[in-house]
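There is one chain below, alone, in structure tokens, taken in the form predicted alone.
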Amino acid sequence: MLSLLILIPLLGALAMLLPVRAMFRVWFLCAVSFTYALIVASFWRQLPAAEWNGYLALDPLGLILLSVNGLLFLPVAVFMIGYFQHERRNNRIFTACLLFLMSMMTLVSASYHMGLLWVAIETTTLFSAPLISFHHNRGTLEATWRYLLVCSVGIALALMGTFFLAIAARDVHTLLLPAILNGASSLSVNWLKLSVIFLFVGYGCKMGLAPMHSWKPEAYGQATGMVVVLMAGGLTQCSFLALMRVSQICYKTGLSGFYASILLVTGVLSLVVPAVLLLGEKSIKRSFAYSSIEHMGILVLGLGLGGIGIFGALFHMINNSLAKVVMFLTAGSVAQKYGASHASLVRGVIHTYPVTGVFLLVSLFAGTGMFPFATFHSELLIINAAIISKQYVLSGLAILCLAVIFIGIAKVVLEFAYGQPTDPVLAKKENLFMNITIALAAMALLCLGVWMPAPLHRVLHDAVTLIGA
């Protein structure tokens, strides 16, 4: 089943290259995404067996990321139905890269070999880069090259970390995760520490953690909202899975304290940096990009705090993906209607497009973790973990940064939503497919904020146990 799940989008991507109509490709993408989501949903009843001599296996950690993929690609595909009713640009390469990306993100979720995991994450970089430059203007090309440059350096550092891990595990003779965990006592501690540093910095570049975040505001500010949803909600969390795999190894070798100190420092920095930079921002996409840096910081904070913090981080993975659907699809909808995403060019959205205007306000509260959205509860779990572990300064600083970030994003969103209405450059009516996608994601985030299904709680608990908390 895992091989099939990787193969279906791969074959679909090749089919996208055929000379067919643009809307046929969009509907075909919807069909593939729906099939993908159904297969992933079946894994919640019973995990599939390991394949390819254990190189492919799905545990609760991988299942969470795989579910995030399904939560992202299906709404993006439905949103594209409305988007490409007005977009005349050829979507052949765009849709093909989307399906290649789906296949590689699935491979990341199922990789049980640290070398294969690196290959899968590197491949996601190659297939996501063309998506950023979809509009082929100067801004998108510059953003693409910056993304490739920073992430390629990060991936190179992660490769060095993988090599150092292989040296540390020379007595194990393999980089299969179960073998490394079982032979943890024979690992070289010094080489492993070096490996952890390189792996963290390398995959941290792909996550966009501060101070390796420079590509995020540019890439998210220039790419279409659909692409940013997949990058902010999915690609970054692929790298977070790699960091969780490193955490599993550190727990078995007694290096949890060493690794936690790195996670906590970087997590705090990833909250402080967007809090400072957001205050002068005027672009809604760039504002949401800084919010994404914040969310990545929250994830590594939860992982570093351990215990209930890890549970909160895993829950936040799902909440973050849904929040990104609401935030960036709304921003993309506004950008398509007005041909801009800067506050000086867009005003009074709620008067001209009432539904989109309401979604702007919803994205503000959902993206900044306000009650009763599920992002509030996952962030509260992580702050609670800091208080339980007597990290009072850390918890206070985190709350302060979250408050400042809310103010910064609220300033931009309210400028967009209210004020003297700006005439849209591209006058369009509200689109049903675009609106219903955002509405369903917001409703899902709201439902998770008031009720956690028992299967989800069980999988989250099993995943926390794997990491060693």
Contents of the next structure:
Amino acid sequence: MLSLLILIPLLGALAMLLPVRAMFRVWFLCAVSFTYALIVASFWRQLPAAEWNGYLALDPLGLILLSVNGLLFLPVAVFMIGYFQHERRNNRIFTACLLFLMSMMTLVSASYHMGLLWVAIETTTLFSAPLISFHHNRGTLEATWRYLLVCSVGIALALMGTFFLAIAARDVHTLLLPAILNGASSLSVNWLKLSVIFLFVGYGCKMGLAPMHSWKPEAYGQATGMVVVLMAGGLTQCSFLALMRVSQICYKTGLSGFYASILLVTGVLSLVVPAVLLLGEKSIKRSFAYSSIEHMGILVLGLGLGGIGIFGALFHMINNSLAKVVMFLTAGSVAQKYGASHASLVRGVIHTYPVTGVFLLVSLFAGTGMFPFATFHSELLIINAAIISKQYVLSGLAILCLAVIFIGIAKVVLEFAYGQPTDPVLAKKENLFMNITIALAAMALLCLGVWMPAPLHRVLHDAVTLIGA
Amino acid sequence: MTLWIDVSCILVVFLALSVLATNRIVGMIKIFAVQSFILSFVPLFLHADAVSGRDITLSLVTMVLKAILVPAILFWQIRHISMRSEIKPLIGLGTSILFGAVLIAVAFWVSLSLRLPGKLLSSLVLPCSLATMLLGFMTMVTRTRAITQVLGYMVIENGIFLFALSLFDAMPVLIEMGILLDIFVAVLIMAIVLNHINEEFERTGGSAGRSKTGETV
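I've shown you the form predicted alone. Could you give me the structure of the form predicted together with its partner chain?
Every chain and every other molecule in the complex is listed next, the one we just looked at coming first.
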């Protein structure tokens, strides 16, 4: 079943390369995404068996990421129906890369071998690069270049870390995760420490954690909303899965404290940096990009705190992806209507487009973790974990940063929504498909905020026991 | 056969230093090709008494991808005259070599404190691969042209690859191939993006490559 789930989008990607009409490709993408989501949903009833000699296996951690992928691709595909009604550019490479990405993100979720995991994550970087430069202009190309270079070098470090892990696990003779976890006592601790540092820096770079975040505002600021949804909600969390795998290994070898200290420092830094940089920001996509750095920081913080924090982090993975759907699809729909996403060109959206304007406000609350939305709960759980483990300074700092980030984003979004109206340049009407997608994602986030379904709770719980702590 | 591995390791570091100390792009690509060529023989030296099909495959794939195709892509990328011109590094060539020597010393010093579990064919593999990586980083940081940054990245990858060879049994050959292929595709996509950037700049008549966000390509 797993290899089928990897193959379907892969074959779909090849089919996209055939010369057909642009809209046909979009509908085809919808069909593939829908099938994909159905198969993933069936995994919630029963986890599929391991395949390829144990190289592919799905555990609750992978299942969460896989569900996140399904949750991201379906709305993006539906949104595209609306988007490509106004977009004349040829979408052959775009849709093909999108499906390649889907296939590789599935491989990330299901890979149980640290080397295979690296290959899959590196491939996601490569196939997301052409997506960023969908609109060929100076800005997008520069952003693509920066993304490609920073992430490639970062991922190269992760490769080195993987090799160090192979040295540490020399007696195990393989990098299959269960074998490493079973043979944890025979791992060489010094090499493992070195490996953990390299893996963390490498995958953290791909995740856009604070000191390695420089590509993020550029790439997210320039790419189309739909692409950013997949990057901010999906790709970054793929790397987070890698960090969680490292966490699993560290827990078994008694290096939890060492790893946790790295995670906490980076997590706090990823909250402080966007808080500082957001205040002068005028572009909506760039400020949402800083918010994405913040959310990554929250994830890492939760993982570092352990216990209820891990539960919060896993829950936040789902919430973050839904919030990103709302935020970046709204930003994308605004950008398509006005041909810009800078506050000097776009103001008073709520007067010209009431629905999109309301969505802007919703994305403000969903993205910054305000009450009825589920992001509030997961952030609360993580801060709760900080207080339980008596990290008072850390929790205080985190709350302060979250407040500052709220102000920073509110400033931009409110100016967008309520400022003196400017004339839209390109599209004249609201689009039904776009709006339904955003509304559904916001509803889902709202529902998760007030009620957590029992199966979700069970899977999150199982995943927490996998990481340990 | 340890002798041959030692020789290859030293040559790889030496060529990495030469990349750092060259200021013509064509020259840099050629040196990189030679480095990859030498590297592709290392799998054969590893099990000299019984060269398996796996060693030969890895060696051939490395040679084709890294020593032939990647340089070919890079040459394709710089086919315009303007790209072949001399490049001005941020720090002078003499200083670069001096820094490079320091980096090599650092790599050897660091690897003194890293004890590899189990026996290793050559004690030079670890320090040399670290040195190559550091020199690659140095190339990336001190050169301003995009193409030289790609070259720096490839030198880093060569350093990592040299290291990977020393723990051959942990990685199944398919994964090794996946890694090699990924790196090749990375260079291909980088070259395509660079090509688009060049076209865009020629079309819009931009020269300095400084955008409104204040970033240089």
